[in-house]
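For reference, the chain that follows is the form predicted alone, supplied as C-alpha cells.
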Amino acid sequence: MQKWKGQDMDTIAAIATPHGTGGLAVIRISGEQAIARAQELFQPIRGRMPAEMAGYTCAYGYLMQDGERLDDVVLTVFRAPHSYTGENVVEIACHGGRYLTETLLRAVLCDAVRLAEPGEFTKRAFLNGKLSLTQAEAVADLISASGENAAKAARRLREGATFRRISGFSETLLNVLSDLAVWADYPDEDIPEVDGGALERRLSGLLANMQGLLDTYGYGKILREGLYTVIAGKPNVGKSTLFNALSGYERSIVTSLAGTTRDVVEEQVRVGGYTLRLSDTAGMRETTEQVERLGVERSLACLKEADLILAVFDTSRPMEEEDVSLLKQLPVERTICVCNKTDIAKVWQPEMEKFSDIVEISAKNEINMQSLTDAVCRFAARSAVPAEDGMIVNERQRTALQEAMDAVQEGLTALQAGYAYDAVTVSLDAAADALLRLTGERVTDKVVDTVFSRFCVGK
C-alpha cells in the first residue's frame, strides 16, 4: 500500500455506542499510547494493569481521575496488528448514559489523546491494510442497513466479495500487460509475439465481466438507498390510505374531499426486506386551483423519478377520463397496478399485461396487504444478484469502474484498429489504475476523506 500523509499517527479516542441513556457504553481509544493512557486512568480490582494485560482480554475495576472513581468498568485491550484498526486499542465498557459516558471520555482525553474524527477508525483499518476501501465502505452500509436484504449484502461485501471480484480484473489486465512488456522490452530474444486475436478475445471477456459487475449498481443502490416509490392516483382513490398503511401510522392526512393531499409527503418504510423511500403525491387530475395544480405537476415529476409506481384505481366505481389519463402517463414496466377498495363489489378491471403486476386490496381496512408486500418485492428481485458475487453499491465505485471500462474499450478499439501495442498498453495502464482507485489501493487523500466523512464519530 502507498505511503499515506500522516502515516504516524497520533492516539484517539471516543464514545462507539450511540448517545442516550442506555445499560451499556462503550469509549475506544486507539493509538500507539492507547494502553499507556489506559493505564495511568484504570484500577484492577483484581488482576494485571493494562500494560501487562494480552490482546483479546478484559479485565473488572474502575476508571479513576485525581483519586476520584468515575465508574466501574470492563477493560478490552486489543494490541496491534490484533484489532480493528491494525493499532493498540482499549475498549472501556461502562454504565450507559450522555452525561456519564462524556465524563469518562473527557478524562480519557489529553495532549496525547485526541476526539476522533468521523469514521476515523475504519480509516485506520483502511490506512493499516486490514480492510480495502470497498470493504470499509461495507462496514458504513452495514451500520446504517434499514432492511434485512440490505444488511445481508454489507456483511457480504465486507468480507470483501467486491473486492475479490475486482481484484480479479486486476489480475487479468496486469498478465496482459507483462505479456506486452516482456515482447515489447526484449525484441531480440526467443519470445513468441503476441497473438492479436488471443489478446482481442482476453479483453473482450474481460470487458463483459466487468459489465456484469458494473449491472449490479442498479440492484446494489436499491439494497443501500431503498426503492424510490411513488403512489400516484386519481383523486380520493384512497393513495393516502394505503400511504398511512404502509407507514404504520397516520402520516397524511385522509378525508372524503377529493384534492386534499397538496403536495408530496414523504417516508421511510420497510416491506418484505426492503426499504421504500415512500411519497403519497396529489391526486392527478385536470384542475385550474393553482396550488392543486402545483401539486400535480409535481406529481408527474415524480413519475419520471421514480423506481417503482404504485399506482392506484378505485375499481369500485366506473373508470373516468382521470383513469385513462393516468394509464397513459404511466412507465408500466416499473408499476404495480393497486386495485383498491375491494371489499366493495368491483365495476371494472385493469388489463394485466399492461403492468409489472397487479394486486387487489382494500387499504382502509389492510385486506390483503401481504399480496402488494409480495408484488414490491418480486420487482425488487428483478435486479437481484447474489451478495456473495459482490456488487457496485455507491456512485464513486460505479464511476471508478466505468471508467476502468472505458479504458479498456479504448485498448479494445485501437488493437482492433492495427494500432502499435504501445497504444494498447497505455489505455490498459489507464485501466488497471482506475481499479487500483477502486479498491484503495491507490487513491488520494481527498477521496479516502470523502469516503470516510460519511461515518459517525465512533466508527
Contents of the next structure:
Amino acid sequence: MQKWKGQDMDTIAAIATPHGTGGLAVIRISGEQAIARAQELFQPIRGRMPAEMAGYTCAYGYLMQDGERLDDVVLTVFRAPHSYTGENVVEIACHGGRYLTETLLRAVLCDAVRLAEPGEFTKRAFLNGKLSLTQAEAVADLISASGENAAKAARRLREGATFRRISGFSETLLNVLSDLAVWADYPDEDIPEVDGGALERRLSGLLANMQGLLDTYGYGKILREGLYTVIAGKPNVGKSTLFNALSGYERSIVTSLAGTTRDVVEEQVRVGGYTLRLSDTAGMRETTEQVERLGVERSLACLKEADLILAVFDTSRPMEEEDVSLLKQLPVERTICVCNKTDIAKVWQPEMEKFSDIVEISAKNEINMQSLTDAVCRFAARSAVPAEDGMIVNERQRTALQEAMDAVQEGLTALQAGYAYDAVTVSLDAAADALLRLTGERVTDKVVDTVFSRFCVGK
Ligand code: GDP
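Return the form predicted in complex with ligand GDP of this protein as a structure block, the form predicted alone having already been given.
In what comes next, the whole complex appears, and the chain from above leads the way.
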C-alpha cells in the first residue's frame, strides 16, 4: 500500500452520518488500531468478536464502557485494503440522536484513536490510491451541492471519468516527449527525424481535447453552485409574485443563506432538478421605491453578472417604453422571456420575437408554471455535458488544466516558430507536470490539505 510521505497513518474515528436526530447513525473508525479498538469495546450478542471477523461481515452486540452497555449496535468490519480508506475500517451502526452518538464516539476515542479531521477518511482513500484527487473533489463538490443532476454527475465522476480523460492527455504528451527524447538522445542512430508537421497536428488535437474538458467547467459550476438568476422587469409586472411562486414551488427544499460573495441575501430555489440562486438585488422583494433607488446602473450590473435572466413582462397590456428599453438590453442567449398575467389577456408584443425562449404564465394563479420549469431545464441542459466523459468541477482543477493548456500552446508556438526541440520539450514537460497536479499524482501536501479541509468531518 502506498504510504504518504511523512504521514503516520494513526487511527481515526468520527460520526459519519449527519448530526441531528435520526433512527440510526454510523460511527466510522479507520486505521491500524480500528479492529483492536472495536475488540475492546464490543460484546457480541450473536456472532464473533471483531478480531475474528472476516472483512465485509457484521455482528450484533453491545458497545460497552466500564462494564456498562452504552447501546446495542451492528458492527461491520472491513479489512485493508478492501475498505473505503484502504485501511482496516470498523463501522458501528448505532441508534441515532446527537447525545447518544457523541457518547459512543467519546467511548471509541482513546490514546490510540483520535478524532478525524474534516475529509480525513476520503484523504486517506486518496493517499492509499483508492481515489484520484479529481474523484475525491467530485465527491466533495457535487454531493454537497443540492439537486438531482449534481448527485447524478457526482456518481458518474466518482467512477473516475475525469481521471481517465486526463490520463489520456498525459499519455499523448508522454508519447510526444519520448519521440522527441529518442531523437535528441541518439542523433547518430538511424532514427527518422521527428516530423514537425505531424507533431503540430498531434499537439493541436491534444489542445482541442483539453479545451473540450475545460468547457465542461461551466456546467460543473451550475451543478455545484446553481444558476445565478435575476428576475428583471419594470415595477408591477409581477416579479415578486413570480419569486414567491418559484419559492413555493418546491417549498420544502427552499433555503435562505447569507451570500458570502455579494453581501446580499440569496434565495435558493429548485426548479426541475436545478438550483437557481435568486438574488435580492433583483429587487424581488423590495418595494417599487427601493427598486428605483437601486438605480438603473445596479440593475444593469446584475444583468451582466447573471447566468440566467427571467425577464418579466405584463402582457395583459401593451408594452411601455420602459419595457422596450429593458428588452433591448437583454442578452437573448441568457434570457427567458416570461409573459405574465396571461390570465387577464395576451397582448402579443412583436418586440418579443427576438427571444427564442418565451413562456406564458400567470405567476399569481400559478398557471403554466411547468412551461417555465421546462425552459429553465432547456437552458441548463444546453451547457450540459455527459458526466461519463469527465467534468471539471472546481477552480483548482480549472487552473491546473488551464496551465497545462498554456504550456502545450507554448510548445506548439515554439514548434511553429522553428525553435529547437529542446524548447518544445521544456514546455511539454511543464504541461505533463500540470496534468499530474490536476489528478493529484503530483501535488504538495498543502494542496491536498486544502482540498480535503472543505469536506465535513466523517466524510
Ligand atoms: P413587481 O413590482 O414586478 O414585483 O410586481 P408584483 O409581484 O408586486 O405584482 C404587481 C401586481 O400584479 C400585484 O397586485 C399582483 O397581485 C399582480 N399580479 C402578479 N402576477 C399576476 C398574474 O399572473 N395575474 C394577475 N391577474 N395579476 C398578477
